[in-house]
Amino acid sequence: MAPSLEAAGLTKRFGEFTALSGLNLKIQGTKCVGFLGPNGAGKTTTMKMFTGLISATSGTALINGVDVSRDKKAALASCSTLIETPEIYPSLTPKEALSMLCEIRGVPATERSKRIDEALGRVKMQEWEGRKVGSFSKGMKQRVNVASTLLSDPDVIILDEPSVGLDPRGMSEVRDIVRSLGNRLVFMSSHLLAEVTEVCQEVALIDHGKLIVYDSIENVTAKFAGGSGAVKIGFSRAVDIQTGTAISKLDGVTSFSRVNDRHVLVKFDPKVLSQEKLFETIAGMKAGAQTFESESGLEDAYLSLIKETL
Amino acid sequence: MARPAHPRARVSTLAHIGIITKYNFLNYFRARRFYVMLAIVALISGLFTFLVAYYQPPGLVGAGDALSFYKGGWGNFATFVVVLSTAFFGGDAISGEFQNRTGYFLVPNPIRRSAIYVGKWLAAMAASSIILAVFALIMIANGLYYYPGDFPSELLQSIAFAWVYLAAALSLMFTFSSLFKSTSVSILMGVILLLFVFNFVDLIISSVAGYEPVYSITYAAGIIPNVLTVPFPAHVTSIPAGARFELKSFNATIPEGLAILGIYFVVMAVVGLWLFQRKEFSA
């Protein structure tokens, strides 16, 4: 059966606010999705009804098709999360703490120390597993949470911002570990629109406790991003008058602009101009153009649906 | 293509308590607070100690019996070492998780929130009976030196109405961290209760009032003490205050005593639960 996580009419209220209001989601199958929206969305309280640390007000969160209000236990028992930035027992140490999770989870005995090795190698916290963890910063905290999540090797893993506290490398060390988690379903909220269109196939937008759409990347690019494609294009030389003209004279590119002396940003009409046949183009100029990167529509589908922060 | 399998055993929730136990226990016995809750019980028994040495009151040594120096010694500060154990182990045991946020690592995982907090609770009595043991096991060594071979039925009968005590007052402290999010709030609220509020409500309720205090926690707690006295203090004793008034003290039945603190016992570690099973961890 393909992994799945679906909100059924998710329901949250503190008091007189709703945090979040019938929110219907399913994701089903071995992807990575991610769940976007502004500070006070409902992310972290949809998360949090997921992993059993706040309960609905009404509907239902399931996972793998278990309730988990009805049976916590069942429900995560395939499932790892990482919700905000979890602090563990100071007077452990990574290996301890892990350990903790493993017989929690049922890891047999006999590969708690494999797991843990590898959970630690992956987040390059090995030469720290035998020091407490009351020592550590909060990026190093971080990273055993995020090696905690790998422990059990589950079917669904739940990231709620998984890379904040870490500096530039370990987020993109969390980025590739992400990318690396084939064959599973994650859903990952995060507030780094590059860093969601890089791992994630899909994604998820709510605003003010409500779903605003959910569709695979492309889609919504396409939709929702005045359908204009975007590419940072890389020159081995300065780049010079004769060729940005040339480059916003193209049938189908629609902006150019120049991000400094040997890099340019082009946005163009997919449905004129495709990508392949734009990067064609701009190398046959012979003007040392080197590298080509796909920026994403993502921010600008994001500013077109939300129109507040709060 | 599909990733290999791997195995994963379905865990009880017997175990499951045992887990928590072992590594809470651990934690505890690590953390400085453990050695700083030794110390305390080192320096009361180290002054109690040294004070009969240079004093030799004749009340508990010299012509007093084993029984009185137990009551002086082992029966006067148990009640105290006892409610600082519970706070320094159990007052912080839950709030801690929402506080600290230790929570947010442990209990989103397939594991249910009743064997967390019974595991805590095992793991907290556990770190207070260690401390509980070493101290009467001092106090057991300053008899045994005073007075050779004569070790009193009654003072093992105290020690475990003191471990009755602990289980109680522990499960009281543990209501306390599951009702607040803050731990010094928790920790706070049981000490006061348990070292000020109980006995001044007790003293108010018998002496002014003339009732038993039969709701009160330390009023059960009386047992202790009270065991090392032969006869067993009455249960009522009256004292006149002026032509029409008198004011009364009661003391607390073995049986009476050990229903009440038995009673807290359960009825407090319903409460909690039922408090953590429905706290949410919300900002």
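Here the rigid core means the biggest group of C-alpha atoms that line up within 1.5 Å when the two forms are laid on top of each other. Positions refer to the first chain, counted from 1. If you're wondering where the values come from, they're calculated on a predicted model, not measured in any experiment. First, how it differs from the form predicted on its own.
Once both forms are overlaid on the rigid core, the distance between the two CA positions of Glu84 between these two forms is under 2 angstroms. With the core superposed, Arg184 shows a C-alpha displacement below 2 Å between these two forms. Once the cores line up, the CA of Ser274 ends up 2 angstroms or more apart between these two forms.
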Second form
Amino acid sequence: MAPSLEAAGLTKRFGEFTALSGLNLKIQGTKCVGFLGPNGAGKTTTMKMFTGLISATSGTALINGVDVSRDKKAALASCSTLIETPEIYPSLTPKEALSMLCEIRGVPATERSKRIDEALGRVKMQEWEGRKVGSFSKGMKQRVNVASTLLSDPDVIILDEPSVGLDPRGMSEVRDIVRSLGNRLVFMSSHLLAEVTEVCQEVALIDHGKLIVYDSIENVTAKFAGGSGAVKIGFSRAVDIQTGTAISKLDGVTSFSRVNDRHVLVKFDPKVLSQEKLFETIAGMKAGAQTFESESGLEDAYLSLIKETL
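Could I see the form predicted on its own next, after the form predicted in complex with the partner chain?
Just the single chain follows, nothing else.
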């Protein structure tokens, strides 16, 4: 049976404030789904109801078909979560911290050592397993936190902004880990749209406690990004004014901007100018174009959808 998460009419009110309003969302299969929305949209509230940290005012949260409010133990048996940014006792080593979690989660004593070694291996922390966590960087601590979600070999993993507060290297490491979890259902909230584009296949967007759209990234981009394409182009030398002007005046180019001296971002209308033709034309300018990196239209789609709900 494929892993699944389902919200059926899920609602949460805090006094007069409605944090989540009748959310209906069903996700099924092994994939990574990005959970998007502005601050206060209801993302963390939703995740906390899926994990039983808070109860719903009405509606149902189900994991693998089991109602969390009716049988939390059974619902969470095949699910691991990382909500917000938990701390690890600084006096413990990763191995000690994970051993304690294994005991709490009921992992059989005969399997604990193997599970811990495998989890630390997945997050590339084996060489640090005997060092005290108090001496770790924030990125290293977060890798241990992610390792903790793997101990019970879950079918479903819920991650609440797993790379928040990390430096670029730490973000990259966490993304690599999430990408390696392809045989599970990963439900991940994030404000970093580039991160979601890199690691997720689908996105669910909520605002003001309501679901706006749930679909593949490709479909969301095609429907709501204004039909535009975008590519970041890298040059071997600084892009001069003449080259920039020539690119910006190409038929079909809708926007031209400089990322830095050697990189530019070009947006274009695919109906007028194909990506292949754009590449050929810019390469033919002999201006030192070296790399062409397609950019996702997810940001444009996100902004378009959020503006419509204001």
